[in-house]
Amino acid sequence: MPVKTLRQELRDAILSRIAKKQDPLEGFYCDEMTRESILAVLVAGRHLLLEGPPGIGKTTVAKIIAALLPPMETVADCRYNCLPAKPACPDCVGKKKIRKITVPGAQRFIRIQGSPEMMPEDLMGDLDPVLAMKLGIQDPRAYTPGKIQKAHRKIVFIDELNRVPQRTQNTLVQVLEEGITTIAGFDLDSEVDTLVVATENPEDYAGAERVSETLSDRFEQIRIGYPAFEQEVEILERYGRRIEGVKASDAVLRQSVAITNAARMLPDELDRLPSVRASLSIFEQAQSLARLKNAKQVTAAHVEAAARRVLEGRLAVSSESRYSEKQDALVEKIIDAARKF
């Protein structure tokens, strides 16, 4: 029986859940059209590029996608995740005995954090000088695989792809197009059965560049916006930390979300709008303030005090705003607007 590729495994897992009336992306909050678009790309076996501001769940959805995968069998101590029935990498070739291990589906996930300092070698690996001296410079076992080779039969999540220099971005083209990487200097191709989920921030964010045309053509791009009000309340209910010894009502959840939503209604005043993380921080710090004051119940005053602290550190007031020199007044305006939600 032929072994399924990662994309086939993912497609089967998604369709199986849908047949059972289950949401394959349960735990990720977005509008129905965005959800459908993401699932359509994955079922088609295409690489996915998610665009949107920080803090809207792009990392969360990548982990949810990886968790859909079934467990996989691989060769123990193999840096390339070889199939036990078909070991083919420099680590496995020539081994007399193959020992198998099972990797849970949720661990079939490699995260790469994009940065302007990332070099091609960080993704594709490089020669290890110590191993080269021990094994010889021509021995492929002296090559240390990069994160891409280690992602064979796993989901690759590249966060903030458009912070990666274009020269490094373009080293991914061979992987996305052909499913292999060439181990430099050894004339050896390494299979990489993977699916890439990448994110990019809008271009007006600091450090953001364009994803090169060569690379972007290999992705299906989907834009993700902020969740709806009720969805954001659910996010706080689900992911927000609860402080022991203090009670936070549904009204506290809704007030925390109302404040960040009020700020998002002022795009002309702000260069950057507060994310869901701001709502979570307000909710959690309101509980902390109540606990510090020995209050058993979080009040609206605790939420507003927490919001002043959170927004002061997170808001980026536009230089053209009339509040550019009066951030405190803008915060008060936001809090006052939230009272009317």
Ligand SMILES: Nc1ncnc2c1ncn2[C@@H]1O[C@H](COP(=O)(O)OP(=O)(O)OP(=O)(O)O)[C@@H](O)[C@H]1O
The other form holds:
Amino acid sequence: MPVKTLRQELRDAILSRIAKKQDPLEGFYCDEMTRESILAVLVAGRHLLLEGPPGIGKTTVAKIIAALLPPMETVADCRYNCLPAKPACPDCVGKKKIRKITVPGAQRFIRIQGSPEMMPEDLMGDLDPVLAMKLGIQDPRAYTPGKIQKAHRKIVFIDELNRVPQRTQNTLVQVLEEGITTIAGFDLDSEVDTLVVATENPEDYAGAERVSETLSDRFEQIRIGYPAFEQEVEILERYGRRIEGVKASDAVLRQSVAITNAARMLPDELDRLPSVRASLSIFEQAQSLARLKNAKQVTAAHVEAAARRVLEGRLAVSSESRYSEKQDALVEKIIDAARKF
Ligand SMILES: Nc1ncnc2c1ncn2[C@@H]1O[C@H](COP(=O)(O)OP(=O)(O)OP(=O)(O)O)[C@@H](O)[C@H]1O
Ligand SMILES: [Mg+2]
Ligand SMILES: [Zn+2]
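Follow the form predicted alone with the form predicted together with this ligand, if you could.
Full complex below, order starting with the chain above.
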């Protein structure tokens, strides 16, 4: 049987779930349009660039996508994820015996955190000076694979691609286009069968570059926004930590979400809006406060006290706002507005 590429595996996984009327992105909350766009990109086998503010589920969806993949068989101690039937990398060549291992779908995921210090070698690997001395610089075994080679047959998740220097971004182009990396100085092409899910925060702060045009042309861009109110309540219910010994009712979930949603209605006053992560934090800290006061039940006052702390640390009041010197007053206005939700 011919071996399926990662894209074929992903497409089959998505389509078989759709055929069974299951949601392939179960656990990620967004509107129908966004869901359909993401699935269409993946079924077409294209690379995905998710754009949106922090804390709205971009990493979550990337992990859910990777977990769709079936388990893969590969070779033990092979950093290039060779097929057991065709071991061809520097790690496998010369091995007398190949030991097969199975990697679960959820682990077919390599994460790269974009940063201004990221060098092409971080992605593409480099010569190991010690091994090069020992084996000679022409020996492929002296080469340490980078994240990209390790991503063979896995999904690569690049967080904050826009913070990666353009020179490093450009080294990705060949991989995205041809699925091959040329290992510099060696007569060795390494196959990289991967699909990239990257994120970009378009309203990003200082230090960010843009994703270069050559690179962004190779991605399908999808904008992700804040989830709807009811969805955000479900996110808190599903992912919010519960603290033992104290009860948090449905009203507590809703009030936590109402407060961040009230803040998001003031984009003119705020340079940075509170994310879903902020709602989660309010929900969890409201429970801690109640617990510290030995209360059996989280009350509205606990939620508001937690919200004051969480918002104080996260809101960036715009310098043009009437509240620019009065953050406390703005926080009270937000909490008050949430009471009327
Ligand atoms: N749309 C969503 N669907 C499901 N969970 C979400 C969603 N948005 C946020 N969350 C929850 O909020 C937390 C933060 O989400 P996540 O880390 O995926 O955000 P992110 O967009 O990757 O943030 P950042 O840009 O800071 O990396 C997680 O616990 C996640 O479960
Ligand atoms: Mg993230
Ligand atoms: Zn190998």
